[in-house]
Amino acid sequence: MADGTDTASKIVSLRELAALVPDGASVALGGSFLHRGPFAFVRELIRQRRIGLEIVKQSPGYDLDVLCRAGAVAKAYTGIVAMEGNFGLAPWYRRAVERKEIELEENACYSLTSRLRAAAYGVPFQPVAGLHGSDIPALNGWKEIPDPYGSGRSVWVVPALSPDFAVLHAPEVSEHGDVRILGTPHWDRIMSRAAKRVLVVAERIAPMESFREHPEKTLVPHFMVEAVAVQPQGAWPGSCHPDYAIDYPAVEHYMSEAESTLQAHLERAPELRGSSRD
């Protein structure tokens, strides 16, 4: 926990934060489906014309879809990918896979979590249950090993996966980079422990005293975080508990097939209506 006396501010602009991610980087994106994803950051990557990205997320939707729509993705490591029940599958992601425009490593959500957990623990692989009878291990070249303790059973093991970056969206941060999630953390904790570098977009800065008073609410401590951008409504058009819900009309507009839709969607985003991006 930062004590507020010897830790420099880690606040940068959204533009500066996205500029830290180079072409070809592997990026784990926090949140789940349309909930508390770092969507303003994703849109800024598109504005900066990033290409060749490898996206890691157990349950992506809008974020991976819009990156595929913009031609920014080379590979995806995913579990389920969808725009949630209101809108069905993620169409531009699906087309990118079907047309072989991106490479896909298909996972169960738990197998991808296990790959990240292995990296977080500093071990080369992690046992994972529930894969017997599935085609996923064969598709990915995963190994099955006998129980070294002699039960006669075997277990699938998945290799460690350490993304270059984990990018999270949070309701609150301290100026020094402590991260507080209100509500479910989704996959953010394990992503932050597995990645080489952690970047955060936050709705607001909370007083340092509140982090001292409630250290148990800090999901990611400041010493793990490289930089933070403060961007209100940074999870739009998704939700960020407890501040705002999903903007369903905006998601419906994004789903339009018209050629002009992507640019119009980018131009109406909240980060262009304030100064946080710059």
Given for the second form:
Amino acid sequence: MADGTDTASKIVSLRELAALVPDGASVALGGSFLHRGPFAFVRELIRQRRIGLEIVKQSPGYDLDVLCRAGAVAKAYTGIVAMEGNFGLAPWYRRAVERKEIELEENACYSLTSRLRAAAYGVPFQPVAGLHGSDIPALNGWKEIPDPYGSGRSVWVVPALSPDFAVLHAPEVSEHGDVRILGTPHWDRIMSRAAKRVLVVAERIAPMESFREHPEKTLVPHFMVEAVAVQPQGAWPGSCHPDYAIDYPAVEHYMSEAESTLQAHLERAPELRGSSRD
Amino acid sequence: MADGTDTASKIVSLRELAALVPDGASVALGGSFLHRGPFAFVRELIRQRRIGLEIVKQSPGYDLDVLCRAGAVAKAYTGIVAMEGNFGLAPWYRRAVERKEIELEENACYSLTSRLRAAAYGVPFQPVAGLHGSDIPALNGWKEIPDPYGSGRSVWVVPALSPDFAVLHAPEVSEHGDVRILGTPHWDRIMSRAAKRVLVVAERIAPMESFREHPEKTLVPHFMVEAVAVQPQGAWPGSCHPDYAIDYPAVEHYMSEAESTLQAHLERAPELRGSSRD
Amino acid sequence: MTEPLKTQPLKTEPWSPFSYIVTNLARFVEPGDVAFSGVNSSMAMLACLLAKRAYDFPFTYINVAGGVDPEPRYAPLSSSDPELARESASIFANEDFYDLCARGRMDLCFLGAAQIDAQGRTNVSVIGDWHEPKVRLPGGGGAAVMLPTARRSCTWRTEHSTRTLVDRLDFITGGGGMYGVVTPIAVLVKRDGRLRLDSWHPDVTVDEVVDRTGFELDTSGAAPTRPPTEAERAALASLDPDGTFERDAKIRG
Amino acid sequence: MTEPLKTQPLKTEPWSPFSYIVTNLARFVEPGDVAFSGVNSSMAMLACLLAKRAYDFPFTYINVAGGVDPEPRYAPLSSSDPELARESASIFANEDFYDLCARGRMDLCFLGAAQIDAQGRTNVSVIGDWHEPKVRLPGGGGAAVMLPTARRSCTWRTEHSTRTLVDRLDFITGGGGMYGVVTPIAVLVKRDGRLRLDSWHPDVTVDEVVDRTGFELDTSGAAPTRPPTEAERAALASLDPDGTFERDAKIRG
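Starting from the form predicted alone above, please write out the structure of the form predicted in complex with the partner chain.
Next comes the full complex, and the chain you just saw is listed first.
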């Protein structure tokens, strides 16, 4: 396994962190829509010209969209994709699907979660409630299994999905790599359990003492985390609770169709200020 | 559903709380071995002469043993049963099984958890990793299902189990019934999600403000909780972190074979001191 | 108690399509409900917050920000904003509220939809053929699982037309079917497996509603929609004090 | 580095059966391991704590109290005591460590056993027929799932006899099979699917070990067990300063 038991040298630069993910890797991204996504990490993947990625996320938005805009994506496993707020659909993702530039596995958020659960629980498939009457199961070739205990019910089952990486953005980590999320963890918990390797970008390192005082708040224990980069404002232009809210003007700028926008947007990013990227 | 949305009148006496559980009910008990079990609640069931109970717990000890000693149990769904420390086996449970006074469904802790997961996830069955080569699945008539996605693996699946009640012991609740556990929740989380109704015994009511400051530490939100009794020392003779440790002399006294011990033990219990029982 | 349903109110101020949708969504909340609003769902978020402020019965509001009966200082632009967990005594995260719904304990789910058919089934996936999309929509999200498992699901469309209320969905994202639908001009409620007209906006006619609906609409027993109470009006005004949500929604009746 | 394995040590003090078991269990811990001890497992708890104190390589110790690399002030009597989470930076609860094991990411599991067969399979359920029990034992616990899914599982018996190391289990609680077994007189390690003698207590003979084992025991390549290092002795002494654990264990060699 990716050895997270050695706590000595887990803190790396954002550049080093992104360099761990090769072309073609499958990557689960934490957060939801414009909230607490590993967006600095995603931009760094673009700067490093990564291609062929498979993105796994129940509710992506900006992250999947900017990766599609940069041509970095081969396939997406998603539940619901949108920019949210008043920004509507994720336009570059939308076009990438419509032009068949990327492959899409459309899920319910919960069926994708169930695929991750199967991986986290070490079983080949996971039953999912609901889905009856939806065209989605047939689309994906999923199987329906009758209850072997004679209830007369049948249930859809989905196959295990273990992404190569889960990449999470957190407000706080310990020096050993323990990950603390404040407010909702969105889907980060199950992603961290299902993925083969866990990478984290954090706003800051919080004192060990605070982790020992509130161990119940730690979402991912250090031994499951391979490497951490510290990047203040790393979820920009999204929010990172409790530190900052969505930067709506920056999102609006991103939404501009102009050819030069992507480059300009990438150059505005907080990870280019200061030295934390390196 | 058991309506926990009305937060007005959730605090009841221990006697009233226990009176909610009828003869023959299936009851999942929180905690593990001598730690943070709803032991005052269990004793109150005995005082109220409840019979025919089905006890669901991955790692019971004192609670299942004292219920067997009082003749309150019809069936037990368990993983591992012992007194722990140096007390060894749970003697009255052991005898009840050996004399066939109670029915036993022997589980692995994880297969019982998986039965609860199926109930919590609204599916008729749950796949469980491992179990291969064990005599337990055949004992229980469980089914093995081949992976319909062609991995060639097959997996044991267990049927959903939704106890009538989950009864948890917590150090702290809010006045609305939010439940905070400090340290490990043991199996309390999945029990609270799988059961039809959730009852709680707490050491104390903590200020609303502290719940709002640390909402991440709340294991069960108020709307899932039907009723709460406040009973200091309610996990005696076991521990309740962070308030008190195991009372080993009291456990040793309990272990005495003398006919009069059960009554003497029940009379020593903290819930009989002060007025909180009523 | 407010005025009886059938009494024709005094004409006061016009009822904007925005207010009509939010208010009538809020009216689906019943005492004791566990009610949920998700991502990308400003209208549903506002409806839940309105119900909390305008109705004096207890219910539990949970949302995709993990909040349980939160006390947000304001209604955020993003319906998954952390503000929606402010003052919450617990964090009820995504796995938890989906499991709650999956096991049949969610009373009321608010879910978005692009197309809705007569059975209340929804399409949020695609306009055109799934494999040859004209418009790729947000996708499965909550619908496919929550629609068949929630006790009641409700949705809204800001456009009432034969493009949105359709005879045949381009794709069935969510089976099971909505219990209630609110548009700028009507409230539809399911009875015997089909959406029927429950009430209509006082400014339109039943015929107009029928004409603008893509499936056959039973109107028997329907009545004009009860106008907003003072409490509902005041609650919505407090949630959208400068009319930003109303302007951004750009709804035409 | 301590002394080379094959060097016969100077006879120092006798090696008590208690110390022999705990020390040799600790020696199963390898650098980088995620190692787990469960309920009802004082020996395993002490072994993990000993390894933390005596060995200078990193590994992660998790336990049934939710602790991750805890710093208990003392070794508690109950191996699921909250003391085992003291100073832990996270709480890794039961569902979490079982899932970890189930998905193949637990490197080393310490699990109790009543009977062990040549394949390392265990019975912790019953003496006699399951349906007509002579002795009802604690039951399935971790074994049935963890034995087949952990990378390595190890156990201990405080009695080395044909009643504990058996040719035929009364009931197979855990398939998959132990990687290592420590008794008061020997260390068995699995090779090619069978437990073989890896080393024996310097105070007994190989013949005695073979005689007291209920299944056929391959002894080829075995050697006397390396005596405890100073670090191991000191670590155990610090964990059981007044000999309470040793006395309570009541182990005869």
